[in-house]
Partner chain sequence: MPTAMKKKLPGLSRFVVLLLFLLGTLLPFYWMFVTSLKSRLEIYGAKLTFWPKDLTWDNYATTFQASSFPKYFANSFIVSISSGLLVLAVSILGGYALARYRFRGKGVIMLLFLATQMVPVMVMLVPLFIVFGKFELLDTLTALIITYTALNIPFCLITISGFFQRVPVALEEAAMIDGCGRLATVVRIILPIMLPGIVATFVFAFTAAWNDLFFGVMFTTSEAVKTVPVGLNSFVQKFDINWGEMSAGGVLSLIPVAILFAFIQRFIVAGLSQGAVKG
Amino acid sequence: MSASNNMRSAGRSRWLLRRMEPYLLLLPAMLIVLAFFAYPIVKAVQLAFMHYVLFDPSHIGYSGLDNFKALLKDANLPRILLNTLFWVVATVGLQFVLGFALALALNKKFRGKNVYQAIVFLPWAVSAFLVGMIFKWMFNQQNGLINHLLLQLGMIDKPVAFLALPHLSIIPVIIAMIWYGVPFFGIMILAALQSVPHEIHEAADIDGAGRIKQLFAITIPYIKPTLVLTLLLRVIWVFNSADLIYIMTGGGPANSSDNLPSYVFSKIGYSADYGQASALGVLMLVFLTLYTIVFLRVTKYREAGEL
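Isolated structure of the chain on its own, the form predicted alone:
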């Protein structure tokens, strides 16, 4: 009886171990996600409802909706929201158009294709800090390349302070971000284009369909899942991006080139107000969640790729 009980116990242990094995294998990844994703979000939400200014440690405590009310009264917020919208739409829109054109060009066979492909994808391998410093120098008023070329062409009479004019300072940053992000769309769309079966285009050629008609009737519908996913991810990344703004303009002059993420940095760096910065971060999370839901419904992602 004892041996029989031991065998049953061992059998139950092995059965339980097999049932638990997937969860045990996933445990390290789950712990990493909890440590680096879930905990920061929970902490940010907590700080959003606190008065947490490092310069005022004696009054740290829960303050309800005060941080959100303060943000609504912030005179800079409407301008920063418009900047963020312009930043995302202009950057992602031009990145997508140029990246799509680049992918279509590289999808054809020509001499030196591999070398050319390596060159045009090079910006994606450069750090954002270096990109920001290069474009900051290019748009410099005193010795920048852009001012030098415009003077040589006679388009301006004197150097222009591109990075110091309130209504112009965000444009050079957008140009830098476009240059930096075009390879992402180029790589992703090129990979999708190479997955389109040649037989479909051959059949369309036999039917007399032109290249433009094939592009809109065959190619784009076929690679729609890739287009939707890359647009979704790129909008989120660009929306959350503040490194080039911080390096090139610092959000100035007078917050004229700030977007929401760079304004969060300003709240932390200049006023040390972690409460308002966290409240702004929570609002950004809400905006991105709503955008993701609406975007996937509008683009009908579940039906994507059906010809």
Second form
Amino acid sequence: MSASNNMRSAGRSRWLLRRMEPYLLLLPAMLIVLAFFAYPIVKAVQLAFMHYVLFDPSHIGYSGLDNFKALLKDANLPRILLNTLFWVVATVGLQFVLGFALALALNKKFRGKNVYQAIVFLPWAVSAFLVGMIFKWMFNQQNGLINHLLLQLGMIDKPVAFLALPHLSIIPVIIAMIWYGVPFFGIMILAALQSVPHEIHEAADIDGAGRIKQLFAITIPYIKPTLVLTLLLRVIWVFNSADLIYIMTGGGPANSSDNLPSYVFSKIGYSADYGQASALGVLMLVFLTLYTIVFLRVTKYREAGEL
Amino acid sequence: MPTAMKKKLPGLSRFVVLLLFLLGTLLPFYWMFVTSLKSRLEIYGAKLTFWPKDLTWDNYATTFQASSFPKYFANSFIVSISSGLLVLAVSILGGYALARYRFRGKGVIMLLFLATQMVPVMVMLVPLFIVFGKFELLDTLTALIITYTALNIPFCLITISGFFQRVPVALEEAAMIDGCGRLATVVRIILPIMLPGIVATFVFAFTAAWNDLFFGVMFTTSEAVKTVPVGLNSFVQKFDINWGEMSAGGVLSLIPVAILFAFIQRFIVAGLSQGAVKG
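Alt. form predicted together with the partner chain, vs. the form predicted alone above:
Below is the entire complex, every chain and molecule, led by the chain shown above.
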């Protein structure tokens, strides 16, 4: 009698423990995520409504909408928003097209494929700092490789300071960014292509469909969910990325190659105006939230949950 | 035989595409490598050379002897390995929970992890700077290790849970019937099966930490705690860039990640196509 009771209560506590297990296992991850993602967002929103300049510690305090009013008056901002749009569309668009071409070329066995793949995917593993420096050196006015090649081809008569051209210096940075990001799309799309069952193509072969037709009629529709998801996620990543601009042009000349995040970093680094930087950060969050709402509509959320 | 040949040899157009991508990828690396082997005179000389006339290893020697580069290198290793291991520990625990249990709030937790991927670094920099300042952790490797660990956990945890899902539950049940406890089963049977996935996840976290710039720039100021990109960057900001030494430093910093990456890139593609991304 008492033995069975004991067993029942032991079973019950074991059952309870078993129910708590997943939460206990996830606890460290959840605490870290809350501390490092949720808290900074809350704090940034708070800072956006404060006068907070690092070099002026005696005047730290709430300032209402002052930071946002200053942003509205900021003559740089329209240019920077336009740059941000151009930066995202040109980078993601070309990375996608080139990555797709690479993935199609790789979607077949050939000798040396492993070594080849290890080389063409390598840019993905390089630090943005190094990518920025290499391209800065290649686009250098004095003894830069690009200038040398263009001179040889007769396309320019004297070396051009590509990274100091007002309004155009963002283009070399975008070229570097494309080089940097093609492997990501290559890897993701190749993985998707390899998930297309062979039987479908065999059937299409028998029906006499050509390669190009198969690509557009079968392959692309089959992997479309992955393509859309990869593209949409990549937009967020590129929108948030500032390192190459910071390294190659420093946003210059005169902020003409800044995008939103690199402008935030220059606010943090040069003026140490954490309040204004946070207001800009909040602006970024608003854009990202709006984008995500559209994103979830397009992908219908469930697919996003599976990635 | 002809069909077998067709499978082995890529067609002409495929060959051209593959060749162009190879050249396009290699050119910047090649240019950095060649520059690292040139003397200062040759780099800035009137005639641009595609292979050094007087090949010299001086840039490497100076990088190692006359700068804090070895210190940066050691710091980068300490930070990347520690945060990589911490990420693995937390991700294996959480990933197992997501893969093997049904529980209330699972969907919300998944969504939360995914949402972290869109939080801009620029929004996190200042708040974390202030917090680390309060805990007197600024200018320490600890701050970097904690930050990189936190940043990489969401992605790695979801990835690892994908790897757990691919191991058949039946295998785990069989081991438990044979008298293995749950913990022993996971440690002795499941984790060894997942080893390639675990290695790939570690490399991912390692590379992300190895390559970060902005958090390092923000959190560290003294030479003793700078990582490779941060150290080289502060050098660039202060002095005229010496492209020979910069290239040598670049080549050296690339070696560890290039080796790791060569090993794991196959697993990444295989892993993704097996289930992490469902079409």
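What you see is a predicted model; the values in this text were computed from it and never measured. Between two forms, the rigid core is defined as the largest C-alpha subset superposing within 1.5 Å. Residue numbers count along the first chain shown, from 1.
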query: C-alpha of Gly112 moved at least 2 Å between the two forms on rigid core; finding: yes
